[in-house]
Amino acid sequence: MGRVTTSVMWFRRDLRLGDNPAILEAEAAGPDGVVPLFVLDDRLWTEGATTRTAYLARLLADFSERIGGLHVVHGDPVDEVVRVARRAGASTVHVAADFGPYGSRRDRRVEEALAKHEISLVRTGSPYAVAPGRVTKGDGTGYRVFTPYFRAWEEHGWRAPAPEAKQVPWIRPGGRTRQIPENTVPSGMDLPPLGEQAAAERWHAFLDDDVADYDTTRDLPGDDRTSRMSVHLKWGTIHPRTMLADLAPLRSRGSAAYARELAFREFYADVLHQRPDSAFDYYNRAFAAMEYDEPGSALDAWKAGRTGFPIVDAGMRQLLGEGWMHNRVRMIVASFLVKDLHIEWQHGARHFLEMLVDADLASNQHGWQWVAGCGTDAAPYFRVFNPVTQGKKFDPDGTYIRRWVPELADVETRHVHEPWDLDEPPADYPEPIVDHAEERREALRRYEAIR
């Protein structure tokens, strides 16, 4: 009789079956069996009512029903993977290689605690069509700007989508587990269809219906025609590789500018990967001495969507119903803090962080330094975008406005991104909290005064 072959495939953000090259790397490596493992890492698992563990615990419980059972425990990774490994008898633990800041350093931690078991950590493929690292200039650096990392990003390609996984011998190794938590969702929050299908669902129907004319749609909040798919992305149930092969045969400008907007997120990741120091400080160090007011009431209204100018809190409010906010709201939002309320953007960022279904930590924090004009790429810090034009360009007839503010939902089209003009505006809406124009004056003074 032959020796007993097992593997141990840890899960982290790749809940899914379909076009995960780990698995099947796991499954050639244990032909007798592979344990499913997920560990409830302290360091990014919290008890409670948060956006993100809640989503979570009900993606991992969709997954564990389809494989028929997650091994699911919790504590650090260093030992519990470890040990894991050794009680199933194991030689190879496969994982997606992680980029991220706290992942990497995980990782490697955990390789050399396996490798002291004779045991060896196997990174097949990543969350990203290009991996973190692998597109740099000449001089082997990495890009700071998207547009030239772009045409690396195209030139430089991607593998074709791996086949499904469809009969991996999955086993649990018995032993200390961990019931999956039932976390509570948010008061007032509805989360979005999670798991695998639910992805591969969403996406056929943006391709469907909606992707040709994405170039033109995308930043129309009030239209609501983009492509949802950012929370399937960010917890693995879909993988990009696979999105950009059903994106290459259809030519359009819609297609081509959704596949731009793929490689800006691998672009993001790609910087954080670079400047792991950026995830939480200025990738823009100058701006680190800006003048900046500390953060009180005027957060807590910007947070509750009581600011009194409808887009910004239109977006807000979207963010506590869906943890979602479209992405040119976001942008709106982030603007309104940063240089209306003059407050440093990681008090947004982190906001976010903690309400987004997709929070993705490369493109959340970058995105908000490009806002605030201290990231990559980013916008001129002299950009500051007017609440009330930039309502009007993108929620024209107040669609968008109305959907979120209830308190506006019968203001006429022509008032509706300016209540305050109303003879009897809503008495239970807000005043503005701030004056724009004085707000961008200063702001404009506070940017002269480090330049």
Ligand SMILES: Cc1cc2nc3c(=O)[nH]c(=O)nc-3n(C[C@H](O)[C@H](O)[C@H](O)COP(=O)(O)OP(=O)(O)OC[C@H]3O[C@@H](n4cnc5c(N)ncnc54)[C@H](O)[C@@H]3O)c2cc1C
Given for the second form:
Amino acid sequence: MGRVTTSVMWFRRDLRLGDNPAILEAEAAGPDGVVPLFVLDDRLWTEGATTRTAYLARLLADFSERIGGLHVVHGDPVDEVVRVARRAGASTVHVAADFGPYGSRRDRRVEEALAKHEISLVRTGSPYAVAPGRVTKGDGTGYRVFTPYFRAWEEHGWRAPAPEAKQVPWIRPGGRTRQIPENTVPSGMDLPPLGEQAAAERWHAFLDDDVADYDTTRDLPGDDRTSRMSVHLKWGTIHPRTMLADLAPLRSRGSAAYARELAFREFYADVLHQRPDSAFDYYNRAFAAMEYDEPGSALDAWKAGRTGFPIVDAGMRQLLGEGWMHNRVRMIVASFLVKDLHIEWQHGARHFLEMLVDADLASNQHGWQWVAGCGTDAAPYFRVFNPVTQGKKFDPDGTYIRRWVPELADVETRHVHEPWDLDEPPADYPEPIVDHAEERREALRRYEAIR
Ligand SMILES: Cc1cc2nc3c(=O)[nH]c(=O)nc-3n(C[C@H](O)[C@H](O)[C@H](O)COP(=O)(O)OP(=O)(O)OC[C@H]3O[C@@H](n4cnc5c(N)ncnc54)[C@H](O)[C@@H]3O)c2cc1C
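Please show me the structure of the same protein in the form predicted in complex with this ligand, now that we have looked at it in the form predicted on its own.
Once more the chain from above appears, this time first in line as the rest of the complex follows.
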């Protein structure tokens, strides 16, 4: 009998069979069997109710069913990946490259540990159309401003989607495996549909119904017509290359605007790759010296959606209810935390990472830093969002507010953004916890001090 040739496909944020070139490589390297491995990494896996683990647990179960059994182990990937690869007699372990600060360090450690047993870690593709670090300025350094990055990104281009992996000879080595855990969802939250099929259905519904006027509807949270593809992009139940290929022939303003947003996701991944320290520290370090308030009851009111500012509260309650928030409202609530409550952006970003179903380190931390004025290409600090004006402009008839703040459901449109003006404001809705005009002045004073 000839030598048996096997490989390992180590899944991380790429839980799909379509357009997944790493699986095709694993198959070519392991014609006699490919182990479909997922490691519940001690560093990233926490028991208890968090949005991320609850979603991931369900997604793993869905994917496992799809391929007839995912090999799930629990522990440090450096030990576990080596153990599984050796047990399977594999000479290669296949992954999509991870460019995040922790993931890239982890992969280097796994690579070294595998090399001691003459097993190679093979990186094929990444969660991006254009991998971080791939497009650079003339002098070889990375872009710090989105628009020129976007131009270079478009010019660079990307491959066509890879064919679906259909007949992979999946095998499961013996030894310790872990039941896929059933983590509970944070109380009161409904998770969106998940898995590769749900991603494709959502995407095609968006292409059919909403992409053409995405450029005009994307800012209106009451309409709720954005794609909600962020969670699928986060877990790789679809690849952005597939989406870009579908957008290419459309040529509407909406489809162009949408491709630009996908580029934003790639830009932030690129920036984080250039500056891994910016995951938790200030991208513009001058802002570390600004005067901030200690988080206390104001942070709690913000998290609970009880600030007394309707659009802010609606957004924070959408986050609690769905693990997702509309982009325009993410900007409004983030601005409120940083500029009205004077709380450092990291506190808000941490809450988002815990609650968001699409929590993504690069997009979240840089989305926050953009709002806080300390990120790349940031909104100028002195441009302070007024939560009432923002509400009136982007939720003119209060649909979004009424959907998420039941205390205001019966308030007339002309008062829904300023319920404190009513002769009898709803008794169960809080009064504003701050005076926006005063806090705006205070924010500018603090900013002047570091200029
Ligand atoms: C404070 C703050 C925190 C954020 N945190 C996250 C996060 O943790 N994860 C996340 O995926 N996005 C984050 N975003 C970006 C954006 O809000 C979400 O991607 C978007 O709301 C997801 O909904 P959608 O898929 O319907 O978006 P659509 O409007 O349909 O956009 C399509 C896709 O483009 C990408 N995209 C759109 N806007 C942005 C943006 N501003 N930055 C980066 N990518 C973008 C996303 O992948 C999104 O799925 C954040 C933005 C802000 C202001």
